[in-house]
Amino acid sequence: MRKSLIAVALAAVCVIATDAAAQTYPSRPITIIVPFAAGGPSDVLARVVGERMRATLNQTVIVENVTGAGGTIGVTRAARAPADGYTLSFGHLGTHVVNGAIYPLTFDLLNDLDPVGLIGANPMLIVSKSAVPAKDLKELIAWVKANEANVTFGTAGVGSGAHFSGVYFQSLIGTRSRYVPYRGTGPALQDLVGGQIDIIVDQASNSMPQVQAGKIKAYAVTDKKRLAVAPNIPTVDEAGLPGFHVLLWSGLWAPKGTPKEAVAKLNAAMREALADADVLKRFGDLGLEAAAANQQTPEALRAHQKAEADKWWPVIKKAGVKPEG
């Protein structure tokens, strides 16, 4: 008898502690692991929101720059990181789907993360240095099948969002260029800015403050109309490349088995993010656009997710893309 009440008292013990648990949090700072270089456009994304975050949470909300093999290491670390609510993964399509199809990975990309939320959507641009001559879509396509030993793509690894953007252009235009990796199209941007490297299809958050500046070349926007922010150039359809649409929507996700309490509210401190004046005007500034409202949940993450693997991993598994390249 006493030691089923000592059972019952150590029972109830543990419900008080985890319900405790479940109104503190959070109790300590957050930390959002982005699997690229500081800089590039997840960081800058990441940094945006989460310091909006900050202020809902009452929690300091770090960044933290975990880079290699195309974004895998970061978002591997998160994927084994305690299921607290401390961690969180930020990444893309490329991270948290494209990578699926070509990594060996050592865990499941799909179930082994918990969705947190649909941040936004990113199309890419069709960049270039300076020097390259073409002066529209079509004329680069033309040098680059002219000068396709030569010619120069940069990435952010295999897998990253240039990487399999550019397989897709290439593999549209019947070439098979180099691709020169990077931790990160931050630093791949800046060595095109130097006339390092010749291309990279890129976010155009990343890239559209050198192009506004003059000193790259863009020529066409992956999406199906232009963006707001740059409304002189025109969408790959408009240019010559019809149908090459690449959108890189980025999220949030926590280690598979978070408290559901947590994951909520780190939701609704998200969707506060993405309805705060200031960071929707940062958005537009960068070319980026918010998710719908609807599609800001955990369960809408995870259904876009799934969709978008069995989209892309056929694509990229029959383009033969491997981890070295």
Ligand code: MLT
Given for the second form:
Amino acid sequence: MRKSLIAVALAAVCVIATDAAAQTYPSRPITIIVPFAAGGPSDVLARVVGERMRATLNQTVIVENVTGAGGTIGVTRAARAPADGYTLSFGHLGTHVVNGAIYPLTFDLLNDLDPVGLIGANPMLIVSKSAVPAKDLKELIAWVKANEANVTFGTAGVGSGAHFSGVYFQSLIGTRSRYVPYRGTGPALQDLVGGQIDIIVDQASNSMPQVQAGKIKAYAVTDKKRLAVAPNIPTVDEAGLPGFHVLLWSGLWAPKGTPKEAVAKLNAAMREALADADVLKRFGDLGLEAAAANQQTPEALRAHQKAEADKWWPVIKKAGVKPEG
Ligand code: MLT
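Okay, that one was the form predicted alone. Can I see the form predicted in complex with ligand MLT too?
Let us now look at the entire complex, which starts with that chain.
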């Protein structure tokens, strides 16, 4: 009798403690792990959204860049973090889908992270250093073919968006030029501007400022429609590489088992950010489109991630893409 009373009392204390934690969450800073270098498209997007989430959560939101291995180092760090709502994983089609078919991950990419919400997407831009003597996409493709052994494509590591988009691009034009991996396409873009590498199939949000500054050349956008922010850049369909469509979507996840109340608060803060006029203006300037409201739920992200894995994993496994490139 006495033992059962103690058990009931302990259970009650646990429930009260859990409820209290849920009500006070977040009581300390939240860290968003971005698996690429500072200054790149993932980092910029995470900071824009994280900064606005801070206002809703009334808590500091820190972005930590944990780089390497096409984003798998950072995602693994997040997946292994305590499931308490204070560590989140930012990533995208490359890090939270493609890498599952390339790297021997030590966790289950589709089940060991709980989705918080889909943030948005942007197409890729085919860009080159300014010295490349091509004035349109067809001439760029001819130049790559003529200089195949010496052409370099900048990436953020095997499995990154820039890498699998570059592999896809080269598979369509029939070349096998070399990839140069960076810890993110922020540093890769610096080398493209400096002329150290030749081409990046880059997230539009990353390259747009340098294109607009005339520091690099843009040839086409990997979408069916032109970018509102850059109506003079043709689509791949218009420029001569029809069907080369890649939309890199990004989202937020939490370690598996994160309390549902915490995920709900994080999702609500993310949704407020995606409805914020200043955030949407920044997205527009960068060529980013926020996810539709009905696609911002955790359930929608889980379904989208699974559908993308079903679509891409067979393609990537058939292509035999390995972590060493
Ligand atoms: C990529 O996958 O190419 C990344 O988004 C690069 C980055 O964010 O630095």
